[in-house]
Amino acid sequence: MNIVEFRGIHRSMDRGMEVLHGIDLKVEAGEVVALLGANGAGKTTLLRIAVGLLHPHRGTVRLFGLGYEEGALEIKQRLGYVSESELLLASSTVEGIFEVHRALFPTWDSSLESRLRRRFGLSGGRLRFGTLSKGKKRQVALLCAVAHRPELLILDEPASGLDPAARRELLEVAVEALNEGSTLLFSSHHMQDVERLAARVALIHDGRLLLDRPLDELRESFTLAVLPTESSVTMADLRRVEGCLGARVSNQTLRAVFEGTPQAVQADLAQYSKFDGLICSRPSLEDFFVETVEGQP
């Protein structure tokens, strides 16, 4: 069953500028999918559409087989959401926030709430949310997102701006939610977090879905080719080669990402005598992301 299904999603923002250009993406039950993309690529817009905070101008989004027109309440009771931006009222107390969420979610687990409150040190329930540190605010938001044991957890850069210890703890709670059978769709700029959590990566660039592959396939089936700029090769030459995802100039080298193993890519490029000084290797996930995104025309 598809827990999340985007079909032909278009969304424009200020002055008619289109942010999303026909996104098609499905997430099945139990999957862990990471959205990657540079700032402004459209990740947050897509996730806000998923949770009903924005509506597509064209296309449809369905969660649990339901559209927001007929099933908004059921959808929102079955998902949890944490974003980089604060959506909870600064003037509310921590206890007041939890009281509201207990009333909203029939599946709220009080024992899980108590356990997470002890873990996060959130015993001071009369504190105003707006007075909390960024880390504590994110802990409150995460507790609200997982204490009703959602079938779908959506995280939009949840660890952005947190120190390493707070980031690790937040991710550990997300992992525990996965162990309870939740489906996870998340965005992150931390490649270590993506490698730790995700089984599949969807790469968005300029509002378009550039790539959607299992993480293991990204590790095994792509190659970074590097050669000196003083060779007779141009970026145009590299981009014309079959299987090239992107090419750019950086630090006096030409760098390009190709689909295929290093051995296969080396053999393919060896057909061109002008590819002198060529080195092919498997890229790290971070190198794959940077070289593919920065290497777009």
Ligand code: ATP
Given for the second form:
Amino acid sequence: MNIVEFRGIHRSMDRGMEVLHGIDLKVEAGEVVALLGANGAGKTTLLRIAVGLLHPHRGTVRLFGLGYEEGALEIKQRLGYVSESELLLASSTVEGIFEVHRALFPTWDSSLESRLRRRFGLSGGRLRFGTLSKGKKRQVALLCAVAHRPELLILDEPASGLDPAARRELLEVAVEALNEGSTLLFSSHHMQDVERLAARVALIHDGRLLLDRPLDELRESFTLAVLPTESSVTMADLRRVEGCLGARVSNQTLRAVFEGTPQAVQADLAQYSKFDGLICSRPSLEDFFVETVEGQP
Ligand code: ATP
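Would you mind giving the form predicted in complex with the named molecule, to go alongside the form predicted alone above?
All chains and molecules follow, beginning with the one already shown.
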């Protein structure tokens, strides 16, 4: 069953500028999917549409098989969400925030709340949310998003701006708190987090889904080809080769990402032209991401 299903999602922002141009994406029960994309690619907009904070201008979004028109309350009770910005009321006390959440969610797990409060050092609760450090705010937001044991957790760069230890702990807690078979959709700019958590990667570029693959396949099935710029080949030549995902000039080299193993790509390219000084290798996830995104026309 699809836990999240985006179909043909279009969304415009100020002055009619379209930021999502027809996104189709499905997430099945139990999957952990990372949403990647450069700044401004449209990840937050898509996730805000998923959690019902924004409506698509065209297309449909369904969670747990339900649309927001018919099942907004049920969707919200089965969902947990941590946004990149703070949505909780700055003037509320931490205790007040937990009280509201306990009342909102019939499935609230008080023993999980107590456990996480001890782990995060949030036992007092009289402090105002607005006075907390960024790390503490994220811990409160995460606790609110997971203590009702959501079937789907959506995290939009939940750990951005946190130090590495705090970032790791926040994500570990998020994953530990999920019940077996729960689904996680998260956006991140940290490739280590993506590699540690995700089984599938969806890459958004300029409001379009550029790639949607299992992480294993990404690791094994793509090649970074690097050539000196003085070779007779141009960026346009590389982009015309079948299986090229992106190509660009950087640091006096031509760099292109291809689908296929390094050996296969090397052999393929040799058929097209004489590529002097060509080096083909498996890119790291970060190199794959940077070269593919920066290599778009
Ligand atoms: P980042 O990684 O920087 O968080 P993102 O992939 O999450 O980026 P979005 O925040 O979804 O990208 O933004 C997509 C585009 O929509 C950007 O061009 C952004 O400027 C624009 N945008 C987002 N929110 C608004 C808004 N409230 N009003 C106008 N434009 C907006």
